[in-house]
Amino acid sequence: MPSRTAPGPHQARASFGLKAATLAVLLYLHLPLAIIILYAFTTEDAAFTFPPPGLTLDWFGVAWRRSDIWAALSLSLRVATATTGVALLLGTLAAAAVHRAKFFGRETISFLVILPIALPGIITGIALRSAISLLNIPFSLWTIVIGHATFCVVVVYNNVLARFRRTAASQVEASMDLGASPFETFRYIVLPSIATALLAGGMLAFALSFDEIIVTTFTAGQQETLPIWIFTQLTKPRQRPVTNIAAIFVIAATMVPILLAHRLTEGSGGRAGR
């Protein structure tokens, strides 16, 4: 007779209480987003009632014709793209240095690289604005990029460093022993092994940069990214449907990269060290 084994922890069914708690957490996190999406279609333009008296797509046309929305969206995309490039470069170099080399203060440097993402954004923003003002640097797109890069570097650094630690060092050693140059070793051995980590880190950096508001406020001068534009519109009740539509763009621009980054890291985690 086949032996019977007790089901493992992963095979046990969740209790009703655990299911209810999970549902409550999901509702707590995502119900506000659902409300924003719902009221982007309402026929009301001021005080909202539930349920909405009617649904319409007219507000999308209104938002499409708003030049201020397009200007804010364009700035957000440019900042997020530039920030992602800076984060990929600096985060990868920092991860390679910390992983490949042994030097005094290596753990301290690693801690200092990670620290900005743990600090409140308002602290980072005020510090950056003070530094930029002291150096007499005019506020521009690049000051926003500098502000966003301080915490976006962290996600790239963490992803790449984790992948380096799961990559066998013998592959690099074998490549060098066979006569490959450092560039060839990086191109054919190192880069393929960290490619998905770079892509995932870049997507997370883009999402974090696109929806950042606090650091942007302190480093942007008179420029408005899309999250700041939404914040300034909250005092205008008759603009709420248009504001909700802009919020949908922010939700999509952050949710999609995060989802893709999750799928990439989930699919490659088990094969990284092989």
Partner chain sequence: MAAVRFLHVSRHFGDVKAVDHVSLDIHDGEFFSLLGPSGSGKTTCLRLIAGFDHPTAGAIELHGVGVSGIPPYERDVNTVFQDYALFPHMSVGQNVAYGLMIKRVPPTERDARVREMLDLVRLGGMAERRPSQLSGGQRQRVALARALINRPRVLLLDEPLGALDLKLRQQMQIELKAIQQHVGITFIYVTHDQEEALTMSDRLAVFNNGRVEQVGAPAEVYEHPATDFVAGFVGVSNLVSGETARAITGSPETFTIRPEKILMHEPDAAIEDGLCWIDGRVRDVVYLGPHTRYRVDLDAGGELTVTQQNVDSTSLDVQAARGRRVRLVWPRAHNRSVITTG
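Because the structure is a prediction, the values reported are computed rather than measured. Numbering follows the first chain given and starts at 1. Think of the rigid core as the biggest set of C-alphas that the two forms share within 1.5 Å after superposition. What changes on going to the form predicted together with its partner chain:
- Taking the rigid core as fixed, one finds a CA shift for I251 smaller than 2 Å between the two forms.
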Contents of the next structure:
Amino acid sequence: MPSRTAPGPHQARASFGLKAATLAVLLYLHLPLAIIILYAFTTEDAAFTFPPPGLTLDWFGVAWRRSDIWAALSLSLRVATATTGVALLLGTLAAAAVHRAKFFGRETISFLVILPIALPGIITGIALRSAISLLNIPFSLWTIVIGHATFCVVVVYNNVLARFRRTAASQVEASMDLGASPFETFRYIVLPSIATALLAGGMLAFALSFDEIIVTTFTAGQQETLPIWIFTQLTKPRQRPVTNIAAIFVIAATMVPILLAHRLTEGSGGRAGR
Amino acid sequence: MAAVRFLHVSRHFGDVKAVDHVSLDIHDGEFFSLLGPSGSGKTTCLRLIAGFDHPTAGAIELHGVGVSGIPPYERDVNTVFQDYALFPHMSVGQNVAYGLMIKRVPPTERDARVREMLDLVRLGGMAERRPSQLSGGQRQRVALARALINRPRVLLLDEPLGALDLKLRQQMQIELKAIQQHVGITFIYVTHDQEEALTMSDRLAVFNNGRVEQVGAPAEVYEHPATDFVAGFVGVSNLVSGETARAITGSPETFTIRPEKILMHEPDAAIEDGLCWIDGRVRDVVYLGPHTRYRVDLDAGGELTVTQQNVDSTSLDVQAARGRRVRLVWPRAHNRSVITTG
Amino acid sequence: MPVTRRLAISLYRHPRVALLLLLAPPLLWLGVVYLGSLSSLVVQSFFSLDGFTGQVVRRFTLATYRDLLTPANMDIVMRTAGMAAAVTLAAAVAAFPLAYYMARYASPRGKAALYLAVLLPLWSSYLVRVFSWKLILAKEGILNWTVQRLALGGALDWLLGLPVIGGPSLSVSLLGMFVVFLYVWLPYMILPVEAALERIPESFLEASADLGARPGQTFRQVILPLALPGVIAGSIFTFSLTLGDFIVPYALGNSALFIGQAVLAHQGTSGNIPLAAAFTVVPMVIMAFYLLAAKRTGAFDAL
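Given the form predicted on its own above, produce the structure of the same protein in the form predicted together with its partner chain.
To see the whole picture, the full complex is given below, headed by that same chain.
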């Protein structure tokens, strides 16, 4: 081995510079959310002075009494629930079809499922908007759900397909061999084995739908989901901390399902990727 | 009436002929093995019987009834899978009871039969365990109990002992055979292990490249291999042809001779009537414990493998044979002419 | 025989029918609703808006694309593409240290924690994350406060005085937008780069050192080329997401529009869906070329 004066290409410990850069990137990724939380407690009504002149819990009471927040929240919850249902059904069916058979166009199905999330949201949004206008469909809860489900199918599909691939095909055969019809096999064998994948995929779909704004902007018409409500507040000068409270709620409502989903699929190859 | 009958069955996957014009009769109550190297079509045949796969051509009958279009869950056969395919979210008892639950057998009868089955495979008291808590051999028994509880008329076993170590495998071979005799149903057993097939089967079929090379009782297949492939695959065999064959028998026709039939003598040993002989030099000696394997270069070209029992020789004695000139002698009656199938 | 049993058997005999039944709902949704909408988008871009009535004229014309090619609109396209390129380059550089640390140094538990630390911002509310920068970059906000504490006001003023990227303050300048774009899309770059780095076997680095390469040389000659597919995979996200975004320019931009804003404005207030559609065809075409180029480098394996 040649003698080396410089340290090797891979020491057991990272250099100080690398650690510092890593830490800086981590802070850059996470500190801004702390700022949001901080300003939910500021006493200022219309500005974001740092440091805040004073702290208060009053804005929570104000937010509680604002009916427009409740309306937006309720719409977002209904949309996310309906979207999750549609995504679970379509994603599972697509995963089952792709898993069970090699058929012509199988790659196309995978591609089609991934496409809505690979293309910028604005394309999905304006495409649906253009179809809605061509067909003169009135805006409703369902126009929003159609948009959301389109890009949520993929998370259920990915999770369920990964689980199908880990589950031995012989189990389904064994069940049929022992006398169970396809329906019984689905109920007693397939469903229990994909249950956590469905739960994880469903939660990710819920989180994706709950905080979506780009596609929603095009398919909501005059309706306000919680993200759209926050978006419109950006230009309004009054009661700014209320927006922060709504934002905190959105953070919680998306992070909790994501963390749970991560837990459920740990080490199972169910990749979380947009 | 045959328990299972294959009538000119083929199964092609694109250009690959996994099963190619197979016709077979498997009798009721026999232990029948499908023996062959991997990719020879034996597992595909099993899947065709179970109904997981469909013939491209030909027909399969179970107890005289054509099964084309009948799904697995309507066929009176059950399978022990190579990977056991135990349901991980169910206990051992639930796994075994699965078939009865599907058939809506009342719980009291179900429990009794599960207990009986678990006792049969010597897993009494294990009903509450999870499959993941069991050893490989125990899982294998659960799979067996689960497949037997429906009282099928035919049991299909797909290399069920493949994942077990040698000792356990030999023990399970004996147990499986005993269980088969106890329940008295047809066992169709897929294996690539010729020793396993020879020990356990009443009859066996040797598969190669999707075709059946030979069907018969173990001794018949071993002693009278129909083709060069069977001679080579079932046990070890010397294949002699061309000039070497002419030097021994006077004819260039291909024949096979088992290594254990050949005796190694001094180079000047006398030859009696009805014996074949040929001279050569020992090139290689492999001491194998109970016997020793010699490779002998023949003066007439080619080589023969010879095995000799180590009756009173030690490993040192046998090693000394290397390089020695020998005369190989055997009864002509042990020569088997075979068809070359490649 | 019960109906379900009979149904099951007939499906067994016709596996193609069973497959079709499974596929029909997702195919109807994605194939008809989604692809149908995408084609209606392309179709609309060949319609035009009647200037007097404000109605869409449903007749084939290239007039809308002629409108798209006016200097003002091309400005928008170039600005957006330039921003996407800048964000992508910066993300590739910024992703490296964390990805490298994750792939090479972190303990298994540390790696899992870091993975989650990158994953959470990727999944969590994108709008809220943009919103947070509105607070940070505000004139009286934490960034200006820090700059003043550190007596760096002069440097910031100089940066904001630069042409094109500067502006009256960070919260209304291309520079501020750049920082926010980088912030929101960085996780999309870190994950594929980390995956690519993790796949470089330790022995490659040892072999390089053994052959006399210094760490810097090993990095340039071995690590960078092997990590490139990961960078390209990540760049697909950062580039495409920046191209299509309108939230960041809306929250932090000035009067200089981006493609997303133009699309939003044309479909909304003016009702000019044809022009909005034509505008979205631009990122679609850019991304198609980008993906074709990326495919040649084998970046899709790193996704």
